[in-house]
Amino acid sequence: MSTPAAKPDPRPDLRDLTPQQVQDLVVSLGEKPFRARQVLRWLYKGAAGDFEAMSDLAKGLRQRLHEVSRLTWLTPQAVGESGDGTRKLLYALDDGARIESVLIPEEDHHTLCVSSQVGCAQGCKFCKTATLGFRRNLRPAEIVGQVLTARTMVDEARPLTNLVFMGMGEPLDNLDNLLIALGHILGEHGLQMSQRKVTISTVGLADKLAALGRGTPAALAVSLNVPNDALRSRIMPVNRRFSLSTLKASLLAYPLKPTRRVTLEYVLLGGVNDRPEHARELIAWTRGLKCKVNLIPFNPHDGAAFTAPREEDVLAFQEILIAGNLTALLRRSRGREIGAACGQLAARAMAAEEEEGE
């Protein structure tokens, strides 16, 4: 049977906090306040899993730390690998809940997959962590712990450098949390990782955008899909409170900086957004937007209602997009034998917890 999850700790995570929060609970502690940019290294550039870790601290205050925060390390429950290196990684949290991270190797560095949230609410079609339903909102620390366990899992022959927000969940539906997160990500008392390098994708909350857009530096990522209303109302809901007209006219007011683009994720599906016709019909929509194009041709997973696109369309579909000036980019998917599509071991783990308690 699987184990009751814990009663919720009631103080606050030092890594859920903004740095002037995490200022004012260490001046309320009688500290003067440069104490709290010490604390602030060891929770980011240190990296501590707990406050003894914290050694240039007087034990005092770091037991005073204990007694009113703590402090979430996220330890791997499972990891997969394939065979071409790509790592995906199971967390359980404390509540019981299950996310999942993908580590993915590149020539000289590493990229991160990370979550947002428990699951999904936006129910697109195509995607194996709809089918899990939505259970919560990520804290800030849950996902800034993905990164900095990540970390741990490289070498400096190849580091984590760069962060896509492509795992489980829709991140501007946890839009508040992200932000935080993503202050300690990218700002001066955190890990300063490169906004080039960190990437945030969105279904296409368009009243959501400019939120996001003044809020952080770091790239955009829209998952299109499809490029008319009929059928990307069908294979994805968003579009129902949100059409194709609606979700340009807010990309092209999104605050982009003038060497940036925006990134449209294209998933080909095979036979149904794959077709000539299709390419052509992109083309058409992004006239005006400052965009590239990622054709990710579709990894199937258990239950899925589509296949694979063949290759010889995933190509013809590349190359009149290219003739039709786009910059369209083959993105292959990774680590299909350890199913790294996103949920597939989050919901591999929930059928066997489930089983066990049947």
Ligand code: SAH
Contents of the next structure:
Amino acid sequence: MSTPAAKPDPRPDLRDLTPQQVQDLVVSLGEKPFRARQVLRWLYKGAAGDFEAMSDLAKGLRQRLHEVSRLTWLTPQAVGESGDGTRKLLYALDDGARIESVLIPEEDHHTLCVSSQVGCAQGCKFCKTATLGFRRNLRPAEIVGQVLTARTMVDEARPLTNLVFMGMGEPLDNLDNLLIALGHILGEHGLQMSQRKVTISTVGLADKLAALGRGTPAALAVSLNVPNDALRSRIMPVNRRFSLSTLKASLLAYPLKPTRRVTLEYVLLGGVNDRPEHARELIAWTRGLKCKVNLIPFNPHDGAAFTAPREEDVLAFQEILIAGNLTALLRRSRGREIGAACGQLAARAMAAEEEEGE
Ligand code: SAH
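Form predicted alone done, so how does the form predicted together with S-adenosyl-L-homocysteine look?
All chains and molecules follow, beginning with the one already shown.
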């Protein structure tokens, strides 16, 4: 039923480029460098969907820009909304690939859960995105595009201030594009969001952490999930490449600012990694590491081989961590009934519903 993918457009997408590259392109059209600053303002703060929107640029320049470059604007194909106000935004990309972002309302702001890839290659056994396999990396324009579109969907009372790269994909498997997109999100030329409020979440690709730390001041979260090598290697294949001790060594070397800590995510899988001995292993593993722990009860999804933990086990686990001097917060996923909660993103269910409704 899907329409054939359009021929790839050879023109560069301006939001795939660094600010320097945008300037070079604008100068190559015979313009003064300051024109590039105007263009950049339209690309990010101005959220231009097309060149026509760049109203303070001469018509001729807009026309020439259009000839040599293009702009991607992501329009949600469907929006699912759950009772708690969480919205799941489904996008069809220009090659037909589908991704999702999740827009979560908080008391005085919104948080956006951003995707970094179509599918994922990491194969974590509890994650629904893993069942898709890996399709492709998102371009910088498709990453920052999720943020630009979400900004148009919130009001001033609750602006979009927080981003978590916990949607589809493994951000560090798409590091080059991620870093360009983060430049647009945090940088002077871009949205200027707060580096403390933008969090990159990774399965723990130890060999990429140093480059991430060099490339961006954004906050870091690591999906630890299992505190011993034997079990972690079974559930998270990445652990066969980078053991827990390798991961810890790379985290100890990570360039953290003095007041900041690494977040460790720990998905509690009923009866699997939620026993008191796992809590004690976790405490032992974190020794010497500036960190805090986010406990996430597993969100069941179709076909998952795991179940949610029992409430009393979750609370007991948290208590052991706190008694062991760890900061441990319980994170309840939002938007579960629309399949928007952690680990439920597969960009499928909503599309199927939509097609049925057509
Ligand atoms: N690849 C990155 C980001 C995507 S996963 C990473 O692994 O961090 C984002 C978070 O959701 C991870 O902490 C992951 O462990 C968690 N997660 C995945 N599936 C889940 C599920 N079914 N229930 C609860 N959390 C889940």
